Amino acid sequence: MPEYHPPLAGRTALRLDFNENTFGPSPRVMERLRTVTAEELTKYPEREPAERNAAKHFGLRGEQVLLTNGVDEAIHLMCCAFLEPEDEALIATPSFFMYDVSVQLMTRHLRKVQSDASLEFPFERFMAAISERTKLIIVASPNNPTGAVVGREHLLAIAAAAPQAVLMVDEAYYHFDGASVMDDLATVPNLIVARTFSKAYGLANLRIGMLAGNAELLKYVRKVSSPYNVNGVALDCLSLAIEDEAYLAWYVEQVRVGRERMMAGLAELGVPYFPSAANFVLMNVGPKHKELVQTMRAHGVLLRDRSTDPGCDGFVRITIGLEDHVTRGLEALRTSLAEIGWQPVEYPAGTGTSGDVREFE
């Protein structure tokens, strides 16, 4: 089972590293962070009121919701509730490194279906690689840390090829987006959606997602969970952060624009890159990339080297965030790219290795 080590310390500049809200979630949250008290301190969290809110603020019945400490307890309880030693789990690859570590928790038998040069989707050997054992799927759309989008009916075939096995679509960074299966979950049993408030809505050190789904299957994920999985703070202002979407629609707006700036500076100074859908976007920097991001943290900059991920080596990750920040973003990068000797490279984007399935036993 592989352990999964991020790396946080010392993380004092500005943060375009871990894809987080770089600015900081609703005041309605801050004002209500200001006014805790030590007796609601000293109680045990209560789930079911703010699942009701949330459910209700995204069209759906308060059974079709279960919040999570985070996505990554979300993954983690689909594998403890759908995965069984001799199941099959089936990923695409490169993707969130925290689908390894649960699905191995439970079973041996991975299927790792790696993307081609262009970091897109596999969908025809995703596919292909379904089999009987199938019991679980993730697949995320967008995708970190590519940034590519997963086409719903892509996505509706998938779950209809494998009636058998569980599909959850991580949602992660759907605002950035738009596009989402969420409507789908009326029509398609075997669809789950994962959704996190750390990203768009600001709220990732108070660690709280939300899984959304077929009641019947939930009722399955949440004899797994704790009852107290969510803190007592991190639920009462969900149901504030939800509820300020004038602030939600700023962020995201910043966040798109700048996704453009980023993108259209990365290629004047000539730095290959991957389309992104997301709050990042994928560089090749090819084999200069640690000299890069050490030198962006000398220059007041974190970005995070995705190198070891299948098929990225050479490549960095930047953050989106506020104008402002996107505009120190590229001034480092091109200080930086200068200070390190890079130049320019002929090749397209895509540089990633050929595509295969890959059974991890």
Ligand code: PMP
Given for the second form:
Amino acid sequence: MPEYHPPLAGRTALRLDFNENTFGPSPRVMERLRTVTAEELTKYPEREPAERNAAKHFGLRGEQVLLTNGVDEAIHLMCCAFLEPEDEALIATPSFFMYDVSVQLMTRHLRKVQSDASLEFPFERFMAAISERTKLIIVASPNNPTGAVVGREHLLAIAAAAPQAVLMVDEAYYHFDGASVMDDLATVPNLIVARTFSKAYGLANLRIGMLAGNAELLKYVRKVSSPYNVNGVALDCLSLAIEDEAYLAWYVEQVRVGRERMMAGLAELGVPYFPSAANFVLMNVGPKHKELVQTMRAHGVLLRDRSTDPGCDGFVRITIGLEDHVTRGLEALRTSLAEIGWQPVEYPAGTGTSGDVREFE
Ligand code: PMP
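Having seen the form predicted alone, could you give me the form predicted together with this ligand?
The next block holds the full complex; its first chain is the one shown before.
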């Protein structure tokens, strides 16, 4: 099975590499953290009250929500709950690498449908790749690293075409786009939605995420989860974070405005990019991608090189944060591109190969 080794060392510059919130969480969370007591730390956490609270906030019943140690753990638990060694899992690629890791822990039958050069979700070929053996389908919308959205109609068509499977829609970047299939949980029995509190809410280090869906399905996922998977401080902070809607709206608006500025800035610099619905933009800088990332680091801004992702040769991703961070990111880009002697080139929109369905066996 593959390993996921994100480049975490030495991240002291402006962090535009991991799609984190670049400001901080709601001030209510910070206040709560200042009051943590020794007694609280000695106690095992109780997940249910926070779960009920989150469920109420999202218009669901308590048993329709499972809080997890980030969506990373949610993906892992979904694979444990729904995949046997002979089953198939289906994902699109490029997408979030943890799907590969967690699926391959359970089965060798991972089918990956490659996007074409547009890096849009390959809907028709994805539908054609569903088989009787497909038991788990994971789709990220907006997708990472492409920023592409998968339309609700397409997601519902996938769920309907695979009644023998569970469809997990990973809405980690939902806030920056606004489209969701959460309201479809009531009518689509094999749908589960994942949300993270690492991005818009700024709680990546507290490790908290959520699965929402059919209570019967979630029962299986709950079975494979430790009762103490989320720490009590994070559970408490979650309740405070979701109540502070004004903070969330403010941060999301910063990102939406910043994303437009970033895309306009890239166009002005002549750097091809993929229109994004998330808090990052993927750009195609071609053969000088490594040089650009190094030079940006020297200028105090971290980027993420995505060029080893399938169909992403030469691609680099930049996170969108607060207005000032976008300004610094764009300035550093302008300087770094000039320093490395980068010339705008006629790149195709992407370099993805099209048409293949790959199987790892
Ligand atoms: N899904 C996607 C699409 C992501 O990009 C990420 C984070 N990079 C995650 C899930 C994991 O988020 P968390 O911090 O909640 O584990």
